[in-house]
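A lone chain, given as structure tokens: the form predicted alone.
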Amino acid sequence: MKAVVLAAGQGTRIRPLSDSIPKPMLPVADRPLVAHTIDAAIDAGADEIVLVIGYEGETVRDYFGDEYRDVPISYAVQTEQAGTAHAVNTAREHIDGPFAVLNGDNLYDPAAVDRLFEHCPAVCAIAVDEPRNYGVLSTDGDSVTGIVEKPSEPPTNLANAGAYAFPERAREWLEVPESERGEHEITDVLASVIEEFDVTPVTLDRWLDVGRPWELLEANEWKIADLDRRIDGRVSDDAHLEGDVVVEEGATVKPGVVVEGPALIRSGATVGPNAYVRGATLIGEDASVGHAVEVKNSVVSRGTSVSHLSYVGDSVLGRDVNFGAGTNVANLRHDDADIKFTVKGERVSTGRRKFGVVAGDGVKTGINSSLSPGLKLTTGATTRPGESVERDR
């Protein structure tokens, strides 16, 4: 079976992190987000991966090349973002048998992807508490009988998780009319398959749609927790590593450092001296965490520097960020209310009691900057020394 993996979108809701990199290529543990999806497909038996690319597509090509894990990679280019069926239709020439469709910005329970392939035609679903907010599957025993978007009276609590295994004939049904949203929807293709075939619902134990910055943080919490302890880099005898900590070859952990796993310190990164890293933290390639810095439950992306005497908690820092000495991130409100964050101009709840700052690529803070909970610093933004920043910039 071939797997068509959708990776063409920018991800406007996750800005500024996607300003110069496609959302599916953002870091989740030791690889890009989309690589977890591709790995699950290969482990399930995919004999070819067709990547649908668009925004900053060369970034995807450069990473995966023509072959990944001994499986050939093909590319289809979606020049306009016109919906999921439109995206799959751009890959039509590569489809010559049963095929799976997976979203490159979703994390799937790998065992369920195995079952999806095995039971083709099939669709993945996740049991939810509020099905009225989702596309919901109707079922009759072990068969899917239909799908309805955000129903007032849901037929089941099974929400469509956006992963499909289609028979070859579905290739003929990829050209669908525009929906009310002005997009060509893959659910219309699913509806055609349901009319002609017995479609099996495959229930996921775990699934995550990574659309907003705090969901990227949650994705890293999931995948970093899955790592087993491995120490390949240089670790001082005076450092203390506790639990499932991974220090990749080429990374350096200096004297006085304490790392409480799960945590991942990637190749070329430097931590310390006398730093404290804890709580599902990713220290990216060539990043630097300086003297007397604490980083807790955060993503510190490639080439970023958090200088001495700083605190970063529950935050996502993009590439080549430079936090000046004494920069402190607040991640908790005095009233303990959930932190809100700006998504496409609207303040929305993250659902998290603790959430710090999201800094785009190239952000620089002056020494002794104070950053408020739920703050967005756009690509290249700066702060002045001693400044308390309470509003997005």
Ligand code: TTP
The other form holds:
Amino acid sequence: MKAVVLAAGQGTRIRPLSDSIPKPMLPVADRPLVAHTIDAAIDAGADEIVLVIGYEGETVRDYFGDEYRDVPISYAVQTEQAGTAHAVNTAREHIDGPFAVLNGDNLYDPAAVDRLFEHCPAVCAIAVDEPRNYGVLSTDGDSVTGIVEKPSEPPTNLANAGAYAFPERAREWLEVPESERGEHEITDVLASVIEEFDVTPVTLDRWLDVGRPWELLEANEWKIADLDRRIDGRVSDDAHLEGDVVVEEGATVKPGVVVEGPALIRSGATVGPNAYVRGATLIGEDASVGHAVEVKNSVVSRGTSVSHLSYVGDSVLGRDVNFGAGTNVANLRHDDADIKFTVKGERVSTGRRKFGVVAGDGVKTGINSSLSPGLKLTTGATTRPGESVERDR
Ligand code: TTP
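Condition change, the form predicted alone to the form predicted in complex with the named molecule:
Zooming out: every chain and molecule, the one shown earlier first.
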């Protein structure tokens, strides 16, 4: 079966991280987010991946090329992000036979993707506590009877997880009218399939929709914890690596460093001397974490430097960020309330008691900058030496 993977979206909620990198290409453990989706599809038996690209699409094409893990990759370019059904329709000429559709910014438990493919026509669902916030499936025994968006009286607690296995006939049903929010939605295609076919609900044990920056942290928590200990880089005898730590070939860990796994130190990165890395942290390619720096539960992207005397907790640092000596991140409020973050101009709760900062690519902080919890520093932003930064910039 072919798998159509949607990766054309603009990722507006995850800005500034998506300012120049499409969300599906943001780092999750040792590969881009969308590579985990594609891996799950290939493991489930996909014989071709059709990637729908659009926003910053060339980055996706450059990474995957024409073949990935011996499976051919083809591309459909969606020039206007007019919705998920519109995205699949862009790939229509690639579709012959039954086909799967997966979101390129979702992590699915791989066993469920297997079952999705086996039970075509099928849709993945996840049991949630608050179904009112989701598209909810109604079911009758082993069959899906309908789907309703954010219902006030949910028929089940099964939220639609955005993974479908469609029969070939669904190819003819991809042109759907605009929904209330002005998009052509894949759920309307699902509704047509439900009318004509028996659609099996496949329940996921675990699922994550990566829409906002803290969800990128959660994605890394999930996938870094899946890694097994592997030390291929240069590690000083005076460093102490505990648990499932991966040091890739070409990475350097200097004396006095303590790493508590799970943690991933990618090729070209340097850690130490005397640094402390813990709690599902990713140190990206060519990044540098220097003397007396503690990094906890964070994503430090490619080329970023936190070189001297800093604390970085529960944060996402984009590419080529430079934290001046003594820059410290606060990740907890004195009143213990959940940390809020600005998404598309609105302050929303992250649902996390601990959350630090999100720094776009190229951010530079002056020495001794003090950064408040839930702070967003946009691409290229700077702070002054000794500044206490409490407002997004
Ligand atoms: P969304 O998460 O709804 O959109 P997005 O990824 O652009 O993010 P944001 O809402 O923050 O702007 O999209 C769900 C999936 O579908 C995701 O993998 C992107 C993909 N998609 C397309 O490929 N084309 C589209 O026109 C839309 C709307 C989404």
